[in-house]
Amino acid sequence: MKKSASRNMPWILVEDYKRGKGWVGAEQCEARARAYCELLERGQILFFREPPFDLPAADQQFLLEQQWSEMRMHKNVSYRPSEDLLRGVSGNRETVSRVHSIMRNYSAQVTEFLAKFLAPYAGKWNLDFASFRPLEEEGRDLPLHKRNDLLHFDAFPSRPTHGARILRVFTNLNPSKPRIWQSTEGFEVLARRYAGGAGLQDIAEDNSFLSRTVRDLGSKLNIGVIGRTPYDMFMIRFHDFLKENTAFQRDCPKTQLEFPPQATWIVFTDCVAHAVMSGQYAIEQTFLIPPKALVALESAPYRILGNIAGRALVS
């Protein structure tokens, strides 16, 4: 492994490790595997040249011929691996089911090799949902909360992570621009200046506070909230506060990371800070990673936040 030479924000390149092949020799597999979750849950970003996963050029080029402006989609195109469930996109029966398709082989290529790439995490995670994203990034209309333009950390508002770490998985299927990022300071320099302000005492302390922001979220998003931690509720907030905080994003240092044509890159969304400034066609596949996987767990946002606090965010 070894830093970028690029002078913007150096991520870990990844240049040791053949798809189909791995490393050699069981002792330098696991020493690798756990060397690298914990860069990764420091906040590194690890990245390749090309997919380390079978990525079949057929199925990038179907993907990239689609007319998605003329197709009925949501933000994303979304899949579902728990339920074999596609979302996000209809229309043309036989183009559904290709994507569909296209989908269900790209979630199991990249769990075959994140399984070994990362071996301590394998048969740990929750698999969480896979997603294309089709539309150019630059200028899109979205809602403030869901601006993708704006650094944030990643939270679910309908599926909490009881303190699961947001693992991603991202590969730029632009044949000819890069996929370009903004980031900034890390989680706990960030958490240390901001928690405060985006409300973290009183959710940490005042149970009827929590109680009451649970119910009202819950019957804004028409969704489920039993189970749902002080933590969850708090990084809900934080995504929130970030994008809403005009000051933050005008302000605050910027590191620019551009991902090439066909490069991959891990990283964990939760703990490091990034807005997606212009981009079209990227393919990502997401990982929860409970804290009973974790190898550096003073670095998860969950402690680092009930540092912060003075009291456990996580039961």
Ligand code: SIN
Second form
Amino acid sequence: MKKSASRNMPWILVEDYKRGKGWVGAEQCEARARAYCELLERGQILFFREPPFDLPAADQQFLLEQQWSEMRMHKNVSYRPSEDLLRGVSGNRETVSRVHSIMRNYSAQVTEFLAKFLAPYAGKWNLDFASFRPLEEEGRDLPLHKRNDLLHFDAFPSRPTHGARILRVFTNLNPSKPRIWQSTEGFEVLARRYAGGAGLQDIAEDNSFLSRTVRDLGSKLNIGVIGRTPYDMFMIRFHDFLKENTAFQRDCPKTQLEFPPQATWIVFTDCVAHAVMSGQYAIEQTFLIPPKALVALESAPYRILGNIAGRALVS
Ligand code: SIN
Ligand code: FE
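Since the one above is the form predicted alone, can you give the form predicted in complex with succinic acid (SIN) too?
What follows is the entire complex, opening with the chain shown before.
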């Protein structure tokens, strides 16, 4: 395992895993897979120079060729593997059907790869959405909380994780331009500095106006928010708090990450603060890793926040 790929990027370059062949010269695959899980859980990014799974050139070409700005689209094109459902794209039937099969195949290939590469998680995860991101990120006009160019930790308002961690695999499909991210200090440092101000204690004690309102509304409407733990509520609050905090966004120390064409990176985006500054055409699959599958449980955000709050945030 090498510390960086080029120009001292803050990621770990993975060179000993080859597409179609798996580990190269590895005697103890199990120990290696576990070591990579641990690095990820502690906030490292794993970097591959090219996709370590099959991503056919013809599929990539097809995605790059479409006139995405003319096709009616949501924030991204999304694919839900559990329902085999494609969302966020409309156009002629043939095109939509081809995009659907590309996303279905992409999702299956990433999943097959990850089941070997991060074997301790295999079969224990909840396979979340995949997405294709065809719009240029620089200068996108989005509402504040949806902006991707402001540093944040990921939390999904519609999908509480109950402490499960958000693991994402990205590939930059752009043929010539890097995808550029910024990052900053780690989760524990930022949580110790800002969680109090973001309202952790009130949410932990479950007596904030917000948590009461959300819970009451949830039970009235009989919708999934009932299943939201204080951890889920705080992570959404923290996501919004950091994006709203102009002094933090302006003054925090920043590290720039440049992911070149074909680069593939794996990261727990619930503990690595990130903002995408520029780039077009990325494809991504998300996995939710439940606490029982984690190898460094003490690094899980729900544990760190529970320690700060002095009480458990997930029952
Ligand atoms: C994000 O999760 O904030 C977006 C990352 C990206 O699209 O590169
Ligand atoms: Fe994000």
